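Take a look at this one chain, the form predicted on its own, written out in structure tokens.
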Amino acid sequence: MTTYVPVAETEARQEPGAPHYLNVTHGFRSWALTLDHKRIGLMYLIGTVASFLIGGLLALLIRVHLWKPEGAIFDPELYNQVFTLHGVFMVFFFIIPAIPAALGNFVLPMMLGAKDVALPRLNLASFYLWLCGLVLATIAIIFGGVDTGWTFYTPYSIQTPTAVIWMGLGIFMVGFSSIFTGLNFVVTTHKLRAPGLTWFRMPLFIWAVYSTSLLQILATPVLGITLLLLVFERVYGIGIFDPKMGGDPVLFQHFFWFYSHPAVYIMILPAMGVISEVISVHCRKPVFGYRMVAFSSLAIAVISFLVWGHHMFTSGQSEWAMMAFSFLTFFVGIPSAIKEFNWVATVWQGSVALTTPMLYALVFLIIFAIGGLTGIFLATLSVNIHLHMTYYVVAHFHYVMMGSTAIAFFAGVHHWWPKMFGVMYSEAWAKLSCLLIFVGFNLTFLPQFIMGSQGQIRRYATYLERWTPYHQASTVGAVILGVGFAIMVAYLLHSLLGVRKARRNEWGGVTLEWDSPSPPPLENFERPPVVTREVYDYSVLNPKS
């Protein structure tokens, strides 16, 4: 197999000592109060993967208490709270923000060609909002903590004594964080594009994460909304949600959801985006159908915001909203199916150079294919009453999110390191790494799609006996999750001890951040970029076998 470099860059490498945006200046202050949207995506970077790390681990421990029919840890209130948290910190803290407030902060300007976000002020207020939702959700498990799960369904988010109002809060804070993130893309996009990179030279990166700007913006204010009256409805007893005061807990619901499904897409279209990067540089083609793969990330964004109404199939909707609702989630697989089946084809014939990242993204198309293929069987209305609230919709979930978000964001971790920090990671440790995951992964949430379709519930601390090896397996490769992603922070870290230098344009990509040296200078570029060529276009390479 033939990998090729550009043969110009074969040796470039960042000179030594060479001021770039981590030495440019030092110190706590230089950091907290910077408006440089790399230092800022890095900040995120940090935060989410904690955030990551600590719902890693609440997982890990729910997978060891389920390993005994009775529960081998926790008592069943501790055990609500332990899930919830996992929910909570994995979906609001990590997968929601991790690739547009990371990896988009840092390489989108750079990928138009800017010196920075059009609003970088507002871009820090954004890091900033989200660090206040994580303390005040860290006050919450101090307080109490919160049993509701992450859907903080009511009446029971009303009644239940945990500090449900601090984790209200704190995931407001983290939906204006959202909120002024997309805004700040979305007038990035529009205002700070290079000279000729028209709409469709920009790359595919830039499309997912301009679709999931919009949706940012105009969903996630309705979450807002929501958990205030939640928040008025535990402080005042208003009766918006309480039965008991008139109220109906299935509006919480619509609310809910109606911001939640488009949240699904807000946490997949960047991952889409990433994977469509990914693809491209290590296959050594431009993007097949791209035009296509664009507009569909546009109609994902769409169509997004009508089928809401999937997740409530048993709260007692009309038959005619159900059947609409069932249609519309059928459809919306549409677009979807087209970036699927148009990775493939770029993946066809390509010059593959099986790096990590494109590892990673190989992984992505096998997991989101099972998950988008599990999903038609909770469209469908007569199979989605015997599936809800069962083990099922946990396996598909997990797959749809974390097993698809959470592997393209790892596929763009990996894809970028050597452009974030110069050097470049360990390939042996990485490969072992994506090959636990992969296996950890399906270990663990293939064996609830048999227990979801035999009957068994999710969300209970205890079991039934018949149920043992699936949960035991399902432990066994939570484990081994656990080993892979452990190797990867320890190689990552490893190699920000300069072991290896990264070269300039280590992958041979031909977007505009490969134009920068790495790690890049503050205003990110040498000389201001001027576009000449579409988009993907490796002709401008020389191949070296």
Contents of the next structure:
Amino acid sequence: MTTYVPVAETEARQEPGAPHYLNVTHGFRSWALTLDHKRIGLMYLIGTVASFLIGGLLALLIRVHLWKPEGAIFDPELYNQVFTLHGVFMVFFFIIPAIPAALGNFVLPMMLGAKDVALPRLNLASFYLWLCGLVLATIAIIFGGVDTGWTFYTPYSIQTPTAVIWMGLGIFMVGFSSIFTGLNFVVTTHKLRAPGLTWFRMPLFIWAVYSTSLLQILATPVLGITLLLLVFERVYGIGIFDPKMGGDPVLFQHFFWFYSHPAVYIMILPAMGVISEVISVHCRKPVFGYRMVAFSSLAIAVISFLVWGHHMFTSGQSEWAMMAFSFLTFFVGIPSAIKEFNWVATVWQGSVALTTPMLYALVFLIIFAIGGLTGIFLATLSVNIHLHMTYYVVAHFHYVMMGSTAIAFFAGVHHWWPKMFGVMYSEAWAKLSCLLIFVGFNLTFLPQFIMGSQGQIRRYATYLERWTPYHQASTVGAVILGVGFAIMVAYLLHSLLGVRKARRNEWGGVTLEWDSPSPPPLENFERPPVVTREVYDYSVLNPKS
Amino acid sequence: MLPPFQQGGTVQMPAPASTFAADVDGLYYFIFWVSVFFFVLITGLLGFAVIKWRRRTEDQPAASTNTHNTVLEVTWTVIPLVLVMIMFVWGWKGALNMTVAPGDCLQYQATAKQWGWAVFHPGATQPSYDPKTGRPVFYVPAGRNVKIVTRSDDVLHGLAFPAFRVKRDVLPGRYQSLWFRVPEEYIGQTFEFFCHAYCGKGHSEMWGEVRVISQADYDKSPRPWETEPSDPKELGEMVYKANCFICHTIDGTPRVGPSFKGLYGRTEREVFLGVGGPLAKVTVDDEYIKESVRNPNAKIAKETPQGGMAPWPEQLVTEKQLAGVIEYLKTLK
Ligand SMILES: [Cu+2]
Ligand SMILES: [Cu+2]
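What's the form predicted together with its partner chain like, now that we've got the form predicted on its own?
Then the entire complex follows, led off by the chain already shown.
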């Protein structure tokens, strides 16, 4: 059997034993004070995955609790804390930073052909801000937990005796970490592109992270201000949100969703970027409608600022506001639909390799289709009123957040793992775990759609007898999902032993990061890259064609 | 296949028990079938492509590097756009219908507090509960337009009627309302209503019932909601189940407040005289109970120095009911 050797690899053979970013320096200080984007990315990877595992464990506890109508393990007070912490960890400590800060940090400068991000010190500072946020959140848990839900709606969040202030400050910190990362990436994209890398030669992952960064910079300050106001409200009683003092509790919802709707796209846009890369490489084909995909990222970023009211259709907003928010929500859905079609068209007539990253990408395409289509029900005013605050919404956003963003994150992790560590994981185990995750995920959340449209309200510690079979199916699904992730952790850790070394260009990619040894040297490339080809030009890999 | 939950319902939807339901369900199923179509299309094409063009040799190039097809791209932009605009207009019209109540509505009131409902029928002076379970109950005449005006005494709550497809947030400091009409064929049936906005510990217990009755039964005297147990102990038990069980148990375990077990008749009960006030000893008698209910912060149980119980005015717990509560407490030895 002849091994297929991509051209990029024959050009510059890796010198065995040459130092790379993991082993150029040693010791705790060399990591704690590192300015290398790759090491910072790795630290984010460990941090976000740890948060994901904590959040996932909490999710399992929730599902086990809901095995019985009267609740199997917690009293309602504790249950409320558990679902709040699950949401806070998953949203603020995992999904928002996962792709941009962990994968983005590692991959973005390399894709641009740069040695590092434009502002390496700010990059390290944002990691420590994230860590401070995590510490504050842990303090909040020790000082009595939080039971407001991740949305912190007033006036409950003003009145509850739990540690809302600590948690609020923690998320404030994480918010600034997110702003700094965004700022850094925007500057890097503008300033550090390799010679010849014009805007329309940039891989779509960069376009996606760039759009995300704009959102992070523009939307996150609103979250910061909102949480500070909440803290002031609790400490000084300033009366902005508290109706007893003439404040308006619904104002909080406006502020909160003015950030948190764009935040939905902070979560999904980079995921879309990962999927574009993975599909292109593993189908060895340029992404169909490249410019449409790039522009729809930007379009989504802009319109997503104008739809926040769709979370509040039953709050008593005016009919005209309802109309505008519903209309714009449909409108922001169209670019996502276009992307989905573009990806399918990319697979069409490709050279489809069923590798682990590609399997995750296919899982993404299926789940994101369901996530997006069920979003249409929620955008529709009269149907929204029936479904609002039910399990239907829970299922919908898990299809988009967990089933799409998290799955895309894991597609990316498997795609760039050989690049990051220079080792390959066992594809057999990886495919098994991918299958378990796919089955477990759907078994967990499909029943929730039905419960929801039947009227089961969310955030209930106990429920009516008749929902039992649906809740139990969902719990079984969650356990399967948990087993899938446990296997993933096991084989990924095992791969680090280095039983199987990765090739320089493991999958045959043509973006710049593959034009570097695995793992890359400290300065990313052996010689400064120059881009002479159009983006995703795979002909170079195959001289015969 | 899965059975529908309610008579007249489907696998996905509860019984269509209001005049809104046909429109909402029609739109729901329209979107559903459009979604099924696109889902099958997408996954079908994907599955076909993956099988047909899967990589057989390691150096197999893509079968085509085509990245544009203007006709195709315009088609898959315009068709979804047209479809969602239909959904948008249809949904907006339906929602307008829900938000604008007709002028001839019977007007009910629902007050939410942590964690229970006080449901007032038109002209009623006290809230109505199921005499046995203590659940709040709406008696609704079929064929009449019914409007429910809501308010909250503390945090956000929500009033949701899945079978009627309507729902409205319940806000402190602001009146909000919703309306519906139940068709005659549902006379005799009972549906649930729920609190949909997260409000703390007792959130999932804030549900009650809607009983659909005929206009004749609605007009009968005494009105269906005016009957309450005549035995004081049973009356007290009903009030307990309706208003107090979420915070007070009767088995000795403390919840938000102290348990009622063995409370009545205790001597030397230690209480604070107001939040931050001095400690004193009292005997738990009729007067103490009455004061605890009408003005809880006058004497606060020692275990919970911050208090935590909102006062129950006569409008929510009548004098007669309070006397019943005392009789009931006496039975909890
Ligand atoms: Cu939104
Ligand atoms: Cu509630």
